[in-house]
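One chain comes next, on its own, written out as C-alpha cells in the form predicted alone.
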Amino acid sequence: MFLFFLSSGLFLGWSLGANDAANIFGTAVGSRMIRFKTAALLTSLFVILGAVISGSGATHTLGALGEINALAGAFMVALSAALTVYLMTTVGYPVSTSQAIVGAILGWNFFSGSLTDYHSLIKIVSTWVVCPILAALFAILLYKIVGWIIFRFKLHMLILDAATRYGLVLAGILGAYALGANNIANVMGVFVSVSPFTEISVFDLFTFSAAQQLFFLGGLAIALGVFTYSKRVMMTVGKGIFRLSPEAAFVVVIAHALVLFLFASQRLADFLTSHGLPALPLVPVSSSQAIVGAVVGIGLLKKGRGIRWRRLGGISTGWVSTPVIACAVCYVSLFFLQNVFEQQTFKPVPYMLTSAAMERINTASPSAQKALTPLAGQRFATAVKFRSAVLQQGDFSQKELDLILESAELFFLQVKKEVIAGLDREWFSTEQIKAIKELEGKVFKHKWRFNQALAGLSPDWRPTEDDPGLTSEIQNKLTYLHSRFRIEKAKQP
C-alpha cells in the first residue's frame, strides 16, 4: 500500500524534472551553447546527488501552511500537484512545483478543516511577485558588468566562447544540485514520516538512511522527467520569451542563482537583522519565476525589442492558475478518495481547553482565560470550529489567538524506543538525543507540553531570541518529532 501511495510522489518528481530542468539549462540549450543531451545528463546526475546528500535539511523545514498527517492525504496532495505541473508542462509553460504544492496543501486544509496560516501564505505569495522582479534587476546589472568586462579586456571571440560555455556548465551543475537539494522536499517530504524503509549500511563505509532512500527514488524520478519530457519547456525558456545570446544566457543563470540564495540564506538574514537592516523572508521561491524574470530583464535592457509578450502573458497566467488548479483538484480528489474509496485522508485533530491549557493561557493573559471559561472542557472536532467558537467569546489579539489555538490542540504523543533508534544522528545533537531518551515511554496530550519537557531537560532544546537561525532549526526538529511520536488516543497505554 505504501508503494502504491508513493507512486504519486514519483509522478510529481517526474513532472518536476520535465518542467524545472528548464530553469537550469534552458537558456544554455536555447542559445545552442550546450546540447540537450549533455544538459539532461548533467542535470540528472547532480539532481540525484543534491537530493541524497543535502535533501534532508529542506525536507525537515516543514511549511506552516498545513501538516499532512495521513498517508492517503499525502498521496493525493502529491498527485494533485503532479497533475497540475504535468498539465502546464504539456502546453510548454514553466511553472513552479512549490506553487502547485502550496495550492494542493490549501485544498487539503479546506477539506480537513485545518487552519491556514494566512500570514505565512501572504508572505509566500508576495515572494511570487518580488522574485521575478529581483531576478530582472540582477540580470540587468550583471549584463552591464559582463559587457563592460568584454569591452575593457577585448576578449578574443574564441576565448569568450569557451569561457561562456564553461561558465554555463558550472552554473548549470550548481543549479541542478540545488534543485535536488531544495525541491526533493516537494516531491518526497510528505512521505518521510510514514516511510517503512529502514537504514541500510553499505560495506560499513557509509549508511543510507530511510529518508535518503526516499530521496534517491525521488531523484531518479526527477532524472527520468528531465530525459523524457523537458526539452519543450527548455526551448520555451531559452527561446520562447526572448532569444538570448550566450553571454546573456550565462547572466540569466547567475541572476537566477543569486535570487534563490537571497530567499534561502539564514546567515544573510541574521546578518542583515543584526545590523538593523530589513531581510527578505526565508521562504521557498519559484526557480521558474526567477529564470523568467531574468530573461525578461535582459529583454527590457534591449528596450523590449524581441520580447514575445503574448508568450510571457501565457506564462504569467500559468503562475496564477497553478495553485488555484492544484487546490481545486486536491479538494475534489480528497472527497472521492475518502467517500468512494473509503481511505483516511486526514487524522482529525480535536481541540479542547483542558485544565493545563487554561492554566497556560492564564499565565500569559488572565483576561483571555476568563473570557474562555464557558468553553473549558468542551471538545471541538476541527481547528476551524474551535477558532469560530473562540472568536464568539470576545476580541483577542493575534498573539492571544495563536496562544489559545496552540494550547488547546489535542495531539497525543508517546516517546517510543524504536522511533528514537531511527532518528538521524547527524541532524540531532548528542544532547538532544539524550533528552529525548529521558522521556522514553511517556505520553503527552499537547505538543507544547512535550516541547516544554525537552526544554527543561537540555539547553539544546531551548529557543533563543538572540539566534533566530537556531530557533528555526529547533522548531523544525520539534515538528518532525511530533509527526514521529504521534499516537491515536485509543492506542494510549
The other form holds:
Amino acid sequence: MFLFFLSSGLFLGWSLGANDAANIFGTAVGSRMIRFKTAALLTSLFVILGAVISGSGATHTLGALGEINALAGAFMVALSAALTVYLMTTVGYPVSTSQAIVGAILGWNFFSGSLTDYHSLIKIVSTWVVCPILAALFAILLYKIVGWIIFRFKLHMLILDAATRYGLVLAGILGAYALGANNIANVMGVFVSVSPFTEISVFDLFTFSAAQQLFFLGGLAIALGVFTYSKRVMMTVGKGIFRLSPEAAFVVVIAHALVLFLFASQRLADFLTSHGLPALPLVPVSSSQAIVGAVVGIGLLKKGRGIRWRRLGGISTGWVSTPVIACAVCYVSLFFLQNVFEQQTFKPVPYMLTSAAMERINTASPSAQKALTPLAGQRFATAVKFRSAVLQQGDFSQKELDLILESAELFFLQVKKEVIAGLDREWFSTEQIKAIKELEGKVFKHKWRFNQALAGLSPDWRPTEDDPGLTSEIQNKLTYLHSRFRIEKAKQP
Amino acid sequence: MSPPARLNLLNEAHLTVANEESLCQGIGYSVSTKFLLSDLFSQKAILDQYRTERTPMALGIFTRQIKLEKKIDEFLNNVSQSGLMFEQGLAAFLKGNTDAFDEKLQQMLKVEHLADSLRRELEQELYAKTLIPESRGDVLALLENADIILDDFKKLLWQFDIETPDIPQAYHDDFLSLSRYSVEAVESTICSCRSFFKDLTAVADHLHKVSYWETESDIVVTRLQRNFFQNKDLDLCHKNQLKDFALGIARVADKAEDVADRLSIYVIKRSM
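Requested next: the structure of the form predicted together with its partner chain (the form predicted alone having been shown above).
So here's everything in the complex, that chain up top.
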C-alpha cells in the first residue's frame, strides 16, 4: 500500500522535474549556450544531491503538505497537483508545482471541512503577483549593471561568451541543488513518517537514513522528469516569450535566484525586522513566475518590441487556472477516494469549547467568553461548522476569532517515551529536551495547553516579541512535536 | 627609433600584435605608414613574440577562448597586411622594380595560405565547440567576407604579374591614390571588425571612414576611366585593360564597404 501511495509522490516529483527544473537552465538552453543534454544531466545530478544532502531539514517542518493528516488524502493532494502540472507541461506553459499544491490543499480543506487560513492564503497569492514584478525589476537593474561592466571592461566576445557560460552553469548548479533541497519536502515530505525503509550503512563511512533513501527516490523521479519532458518548457522560457541574448539569459537566472532568496531567507527577514524595516513574507514563491517576470523585465527594457504578448497571456492564464484546476481535481478525486474506494482521506479535527478553552478566552476577552457561553461543552465535527456557530453568537474581531478557534481545537497529544527517544538531539536544545521529558506520559486536549506547559518549564520554549526568527523556529519545532505526539481520541488512556 | 627599441617598447607596453591600431599608435606610426611595420618586424617574429606570452593565472580557465581570440586577430592581421603588401607591390610595379614586386607577390601568397587555414580552423572550432551560439553565424560570415577581400588583393597582384599592363606615367599617381584609398577602406573595415569583438560602441567610429574612403576611390576610378577613354594615343584594347585594372582596385573598396554594412547589422543584432 505504501508503494502505491508513494507513486503519487513520485509522479509529483516527475512533474516538478518536467516543469520547475526547466526554469533553472531554460534560458541557457533557449539561448543555445548549454546543450539540453548537459543541462538535464547537471540538473538531475544536483537535484538528487540537494535532496539527499540538504533535504533532511524537510523532515522537521514536513513542508506544505504536512498539514494534511491522512495518507490517502496526501496521496490525492500530490496526485491532483501532479496531474495539473502535467497538463500544463504538455501545453508547454511554465507553471509552478507549489502553485498546484496550494490549489490541491485548498481542495482538501474544502472537502475535509478544515478552515483555510485566508490571511496566509492572501499572503501567498499576493506574492504570485509581487514575485514576477520584483523579478522584472531585478532583471532590469542587473541588465544595466552587466551592460555597464561589459562596456567598461571591453571583454572580447569569446571571453564574454565563456564567462557567461560558466556563470550560467554555476547558477544552474546552485539552482538545481536548492530546488532539490527545498522541494523534496513537497514531493516526499508526507511519506517520511510512514516509510518502511531502514538505515543503510555504506562501509561504515556514511549512513544512508530512511528519509534520505526516500529523498533519493524523489530526486530520481525529478531527474526522470527533467530528461523526459522538460525540453519544451525550457524552450518556452528561453525563447518563447522573448529571444534572449546569452548575457540576458544569465541576468534572468540571477534575478530569479535573488527573488527566491528574498522570499526564502529567514536571516534576511530577521535582519530587516531587527532594523525596523518591513520584511517580505517567507512563503514558497514560484520559480516559474520569477523566471517569466525576469524575462519580461528584459523585454520591457528593450521597449517591449520582441515580447510575444500572446504567449505571455497564455502563461498568465495558466497561472490563474493552475491552482483552480488543482483544487477542483483534488476535491472531486477525494470524493471518489472516500466514497467509492472507502479510504480515509482526512482525520476529522473536532472543536469544543472546553472549560479550559473558555477560561483562556475569558482572560483575553471577557465579552467574547460571555457571548460564547451557549456553545460551551458542545462538540463540533469540523472547523467550518464550529466557525459558523461562533459567528451566529455575535460579532468578533479577527483577533478574537483566531483565539477562539485556536482555543477550541481538540487535538489530543500524549508525550510518549519512545517518541521522545526518537527526537533529533541536534535540532532541539538540551533545555528543550529536558522540558519535553518532564511532560512524559501526560495527555493534552489542546495544542496550546501543550505549548503552555513547555513554556512554563523552560525559557527555551518561550517565544519572544524581540526575536521573530527564534519565535518562528520555536513554532516550527512545536508543529513538529504536535504531529509526533498526536493520538487518536480512542487511544486516550 | 631603431627596430629593436620599438620591439622593446612593444613588450613593455604589453601591446598585443593583434591590436594593430593601438600598436600603430603605441609606436608612433600613422595609419598610412603602417605598411612599414612589415619591414620593421617580420610577421613571424611578432607572432612568435606573442605566442610565447604566458596566459595570466586568473585567465587560465579561458585558455581556449584566448587562443581563438589570437587566431581571429592573426587572421585579421593577415587581411590587413595583404592590403599593405598590395600597395607596396603596386608601387614596385609602377616603378618597374620587378624584384620587389615578386617579393610582395610571394609574401601575399603565403599570407593568403595562412589566412585560409586560420579561417578553416576558426570555423571548425566555433561550430564544434558551440561557441558564441548567437553570433557565430555572423562572425563566420564576417571572416569569410574578409577572406574574399584578401583573395581579391592577391588576384589583382597576380593579374599585374600575368598581364604586366603598360600603365602610362600620367596615370601612376591616380593608380597609387586609388590603391591607397582602397587599402584605407579595408583598414577601417578591419578596425571596425576588431571593435566588433571587443567594444561594440567603437564600431561606428570606424564604419564612417569606410564609406569615406570608398567614395574617394569611386572619384579616382571615375576620373581614371574618363581619362583613359579621352586619351587618343591609347587603343581600345589598352583602354579596356587599364579600365579593368582600375575597376578591380576600386572593387576592393566596394567589398570593404559591403562588409562594413553587414557589420553594422551584426552590431544591432548583438546589442539586443
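Numbering follows the first chain given and starts at 1. Here the structure is a predicted model, which means the values were calculated and not measured. The term rigid core refers to the maximal set of C-alpha atoms that superpose within 1.5 Å between the two forms.
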{"property": "Did W427 shift 2 Å or more between these two forms, C-alpha, core superposed", "result": "yes"}
